[in-house]
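In structure tokens, the next block holds one chain alone, the form predicted alone.
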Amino acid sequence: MTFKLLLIFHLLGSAVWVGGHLILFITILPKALRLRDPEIVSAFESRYEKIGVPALIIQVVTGIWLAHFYLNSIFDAFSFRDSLHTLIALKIILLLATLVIAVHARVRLISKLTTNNLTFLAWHISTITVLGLLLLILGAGIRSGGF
């Protein structure tokens, strides 16, 4: 597969995954705070997960493969030893903490969502969205020779 096919993908996957969490952040969340109405950030995540999750998916296989086009290894990213080392290793440290808070908000709180831990998602919400307009930024310094 080539290098530009694999960007296709991966943006098209950032597309999803980020574009996906600013909805929710800026529209669904609000009116469910405001109403403290669980139901509404449930009915959003039932639909949006069908296409939310393999997005993600498809952005960490494609990030590792693009970022072997980069390094030796991705392990190597944690030399730092430069702008591009030091971008990867930061998309992937953020990569990480994506996973660890999607898997907890998904398997801790989306399934057993109440108005009292509403707030609660709400914060996993909003982390969830910095993190991908971060990875987002992050790779647009990639592409473009850092920052």
Given for the second form:
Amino acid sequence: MTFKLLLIFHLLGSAVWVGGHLILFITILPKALRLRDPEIVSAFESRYEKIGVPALIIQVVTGIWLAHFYLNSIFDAFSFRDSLHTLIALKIILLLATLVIAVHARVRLISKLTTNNLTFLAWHISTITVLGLLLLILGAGIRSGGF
Ligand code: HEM
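Beyond the form predicted alone, can we have the form predicted in complex with protoporphyrin IX containing FE (HEM)?
What follows is the entire complex, opening with the chain shown before.
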């Protein structure tokens, strides 16, 4: 039961995190860049973060918990000894990259967003969206027994 519940929450968190960033990347960001209007991004972010941040926390907790159904310890993943270990290790690396970029965007850019740093924020959003898609693909790889 625990595994199924974890998987359901992991899929839910993934839908919110990847889905939310795809909406931001495809429908919100292009308009903000075209009109050079950072307010368009701030308005979305101020609403989305209320569900986005909890979704990321759910991914970390359920992801590490799910990994323990496959590995004795999460650190074993860094042996890269087979595709399962490698996939889980890559997910942890991509998650750490996501956390660093997301915190930098929140602390250094979103809190003081202007037309001058809008393009720099756009690079952050693009990178986090690609990382989210890769985390989803790697997850499906674990589910389907590796690539
Ligand atoms: C934003 C972050 C993340 C996203 C979007 C994400 C997305 C996904 C998706 C879509 C799946 C496939 C589920 C399925 O096919 O049933 C999955 C599976 C999995 N993920 Fe993540 N994940 C994230 C973070 C993590 C982290 C940090 C870990 C920790 C190592 C992790 C570990 C796993 C494991 C072990 C599975 C396999 C579960 C199974 O048996 O299906 N994930 N992930």
